[in-house]
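Shown next as structure tokens: one chain only, the form predicted alone.
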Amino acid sequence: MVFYFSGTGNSRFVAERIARSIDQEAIDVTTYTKEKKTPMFTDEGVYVFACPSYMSAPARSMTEFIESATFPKGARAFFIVTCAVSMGISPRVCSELCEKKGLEYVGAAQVVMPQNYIALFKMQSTEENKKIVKDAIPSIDKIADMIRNGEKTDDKVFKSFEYALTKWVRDVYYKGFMKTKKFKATDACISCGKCAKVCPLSNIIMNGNKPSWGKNCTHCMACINQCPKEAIEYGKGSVGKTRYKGPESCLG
């Protein structure tokens, strides 16, 4: 089975690419999540859950969804990280998650895709963002290939300071830094509602004709990327940056 967590759609693009390779069915983690329900999979084959990185670790929505969740006891996982750079402490946390819930950690595997906070970080031009989903296609494929033939992968030893740091860091910027007052409509809004549709947290109300943000917020930044009029903000920081509307825009 393949599950995936994805904002802007790279970690879906991915999952549903792997999905066919490997003649599974993709699954989004939120049909699961948004109505708070915890599943009990009992399919005795390997588990493949592709999600995005998010300050160098697996996102909260997939690591609290496998936490929730009921797996076969020794039941193989395989983890695929989408990043800008480096999916960083990933393997270790994933790892970790396993011997929680009595997984055989099979291993983690990044794969490059375009950089889509645009919260914080320089968006690449749209000629950039096409070469990386083309470049990234390849890679995707041949771990494909590593979940087919039951492959792992050589992960990287994290020294222990290294690892507590890098956590350390993630846990102060999701409970400091992931918070919603900076997101905003301007007046080129038209009241569509799409926000409030992509949102994978349903954390976007139409409060009259204008969105509403809830404090339940992964900064995944679907709701600024994919407003068709470009009509939302987080602050100063997304002024003027090109949106990224996802990776099959990317293809055509």
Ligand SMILES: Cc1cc2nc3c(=O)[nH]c(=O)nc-3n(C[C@H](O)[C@H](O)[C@H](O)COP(=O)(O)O)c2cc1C
Given for the second form:
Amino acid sequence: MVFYFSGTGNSRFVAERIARSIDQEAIDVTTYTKEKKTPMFTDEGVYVFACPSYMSAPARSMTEFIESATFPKGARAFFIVTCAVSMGISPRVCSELCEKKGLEYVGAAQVVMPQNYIALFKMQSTEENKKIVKDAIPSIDKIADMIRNGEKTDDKVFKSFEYALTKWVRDVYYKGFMKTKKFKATDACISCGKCAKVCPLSNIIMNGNKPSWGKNCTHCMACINQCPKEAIEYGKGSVGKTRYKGPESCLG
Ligand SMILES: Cc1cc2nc3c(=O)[nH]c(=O)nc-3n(C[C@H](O)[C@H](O)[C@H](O)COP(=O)(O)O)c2cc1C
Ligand code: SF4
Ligand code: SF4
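Rather than the form predicted alone that you just supplied, could I have the structure of the form predicted in complex with the ligand?
Below, the chain from earlier opens the complete complex, with every other chain and molecule after it.
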């Protein structure tokens, strides 16, 4: 089974390509979390989890899904972390999670994909994104081969203080910075409701004819990047930056 969590489509794209290659189904974990279902899986095959790197480790929407689910004891787990630069401490976070869940950690592989964190980071141009997606395809296919052949990944070993510091920064960021106060729809908004529809956490409601953001936000950047009118801003952080429309928009 191939599970994914994805804000702007990178991890979904990777999961779907891998799933096709290993003849499995790609499943969006929010189909479980939105319905508040406690998932129980009995399949004895390998479990593949694909999600973005948020602050150097797998997005919590994925790790929390895994924590909440039940898997057969000793089932194998392989992680794919999409990122703009590096998956950071993801391998260790994933192997510790496996230990806690009684899963056998097989590996964690990164796939460099276009940057989507428009609120904070420099965005790449559409041309640059096309090249990044094109270059990612062979590495995705290589990962599919690794999964098929049961190969383990060669993980980077982190010094304890480096690992602890990254974890601490991540915790602080989740607690203090993943807020929605700075999201705003400008006068360019045409009230289409797409932002509400694409939010994986159902955190946006249409209040009259404008979107209104709740508190359950993981800063996935789907709403702001996918607005057809580029009518969403995140304070001054997003002004004038290229919106990322997802991997499919980079192909062809
Ligand atoms: C909240 C947030 C934190 C991020 N942190 C990192 C990071 O630490 N390292 C990195 O290389 N990319 C980082 N990124 C970029 C994403 O990991 C990358 O664009 C990813 O492929 C997005 O996947 P998605 O389209 O499936 O949501 C971050 C993006 C967001 C929104
Ligand atoms: S997606 Fe953009 S245009 Fe559509 S409702 Fe949301 S802010 Fe308005
Ligand atoms: S409200 Fe937050 S979680 Fe929902 S789409 Fe926007 S950034 Fe993502």
